[in-house]
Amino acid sequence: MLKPRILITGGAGFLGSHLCDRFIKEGLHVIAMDNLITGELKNIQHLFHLEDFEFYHHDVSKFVHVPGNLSYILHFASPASPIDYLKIPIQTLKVSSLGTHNLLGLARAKKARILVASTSEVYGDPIVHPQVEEYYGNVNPVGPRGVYDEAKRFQEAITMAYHTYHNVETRIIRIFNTYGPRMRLNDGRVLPAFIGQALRGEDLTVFGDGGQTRSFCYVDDLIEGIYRLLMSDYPSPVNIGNPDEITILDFAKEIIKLTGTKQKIIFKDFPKDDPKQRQPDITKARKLLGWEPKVSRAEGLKITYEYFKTLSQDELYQRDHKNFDAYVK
């Protein structure tokens, strides 16, 4: 009997590579697809020798062809940090619009179930707290973050349209802040930024007064939530994240304690449209999927810090690891 085959776009990225690992363990034939704008082949090089793993170097905003049958598609291709999507805004818009359109068409043709990776950023700078799936959000479509936020909102809309009008089996996950091994140290998000500054002996940079909040989910917990949602029969968006909320200032203090460094905390102006609060309501995930996070922040941070300590000096000090100009079209 042939093994089920799954296409994972963004497969060389932080989350995509962990998904490749999970579905290999589940006994599926895994096809990873990535154009390597932000993905890294080192994240999946341990899989290249396996018969049940393939890698396609391809941009999903262009026509996507995968020969043979497909049972599942996970669409995780997209820049996901402000540093990336502010440098490549057009590509960010295209991967969640044209790319999603292409993959929904592929899912329809192959009669495959597709799960798209949306984000808590669809809620923008929320005035409802914690954020429930029924909240429509507070997003500035023409602000600097709009290229990511609105691309993901469109992604959800076209996914539901294919579900409603073409009967495609679709799933939508709204991912909240996630961390763990294989994150890029220089991707601009607060956790790798703080750990990177600590490892380099730099002061930790907090924007505003540090009173804004975030909720951090360890990657293994998130991957379990994705798996359960894919295997469920629920087509509407589901929040997956850790509701344990903390202020950025307190988080900076946790990182200083974890790393044993003596750096100071310095304060800079608050970025435009940066959300003041971010905390998922995971009632749906608990009820529909039987899912909730298991790994404490203290435990997850320790594992993540040990991973970052293994990076070379070149990786530690390399602030801009990609030649984005090569992708600007």
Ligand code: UDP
Contents of the next structure:
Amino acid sequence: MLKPRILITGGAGFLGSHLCDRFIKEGLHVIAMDNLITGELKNIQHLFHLEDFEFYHHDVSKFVHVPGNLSYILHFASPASPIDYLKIPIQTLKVSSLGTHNLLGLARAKKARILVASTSEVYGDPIVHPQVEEYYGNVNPVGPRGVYDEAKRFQEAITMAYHTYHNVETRIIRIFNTYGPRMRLNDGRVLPAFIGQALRGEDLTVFGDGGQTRSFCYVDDLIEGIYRLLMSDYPSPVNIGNPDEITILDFAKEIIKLTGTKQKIIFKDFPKDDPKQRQPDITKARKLLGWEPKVSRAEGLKITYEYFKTLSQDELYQRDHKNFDAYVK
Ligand code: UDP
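Same protein, the form predicted together with ligand UDP this time rather than the form predicted alone?
Full assembly next; the chain just shown is listed first.
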């Protein structure tokens, strides 16, 4: 019997590559697509020898052609770190707007079910806490994060429109901060930033007074949530994340303890429009998908630290200083 075929955009990225692994394991034929701007081939090199794995080097903002049938599409292509948005703002806007449009068209043509990766950033700097799916958010369209937040909000709107007007089977996941092996050490996000600083013997840079909060989900838990949502019949957005909330200052202290670094914490300017609090309300995921996170931050951080320790010196020191310095004052 022919295996169902799934297209995973952003397939060489952090989440995309873990999704490739998961769907290979589920017995599907996986087509990974990536333009490799932020994705890295090393994340999927262990899959290249498999008959049921293909890789297309392509930018989904341009017309997407995939020969043959498709049962599923997962749209996970997008820069996801605030430093990347500064570096490639137009691409960030295009991949979730034009890219999503192309992939919805492909889903329609192939009669495939499509799941798009949305984000807690649709809530902006949230006034409602924890964030429920019914909250409309507090986003600055013209701030530095607008290029990501508004593109993701547009993505949700066009996905819902294709569902309503073209009967495409759609799913929308709102992903909260996720971490784990294969994150880019130099992507600027807080966890790789802190661990990278500890490994290089630099001080840990906390932005603002560190009182802002985040809730970190280990990647395996997230992937399970994505799988369950894809297999469900629920077209409205669903939050997936770990509600265990922590301030960034306490998080820095956890990383100091974990790594045993002798470095100290230094305070930098608070970035514009940086959300001051973030915690998912996962009541819907619990009820609809029977899903909840299983991996504690202590366990997840240990695994992730072990991964970062395996990276070469080159990778450890390869950092886009210009962009980091533009962001960190
Ligand atoms: N942050 C920090 N130091 C860093 C990088 C990030 O204090 O070196 C803070 C950042 O200001 C934010 C939080 O950590 O409040 C999470 O930032 P990240 O870029 O990981 O993702 P976000 O959740 O803001 O999209």
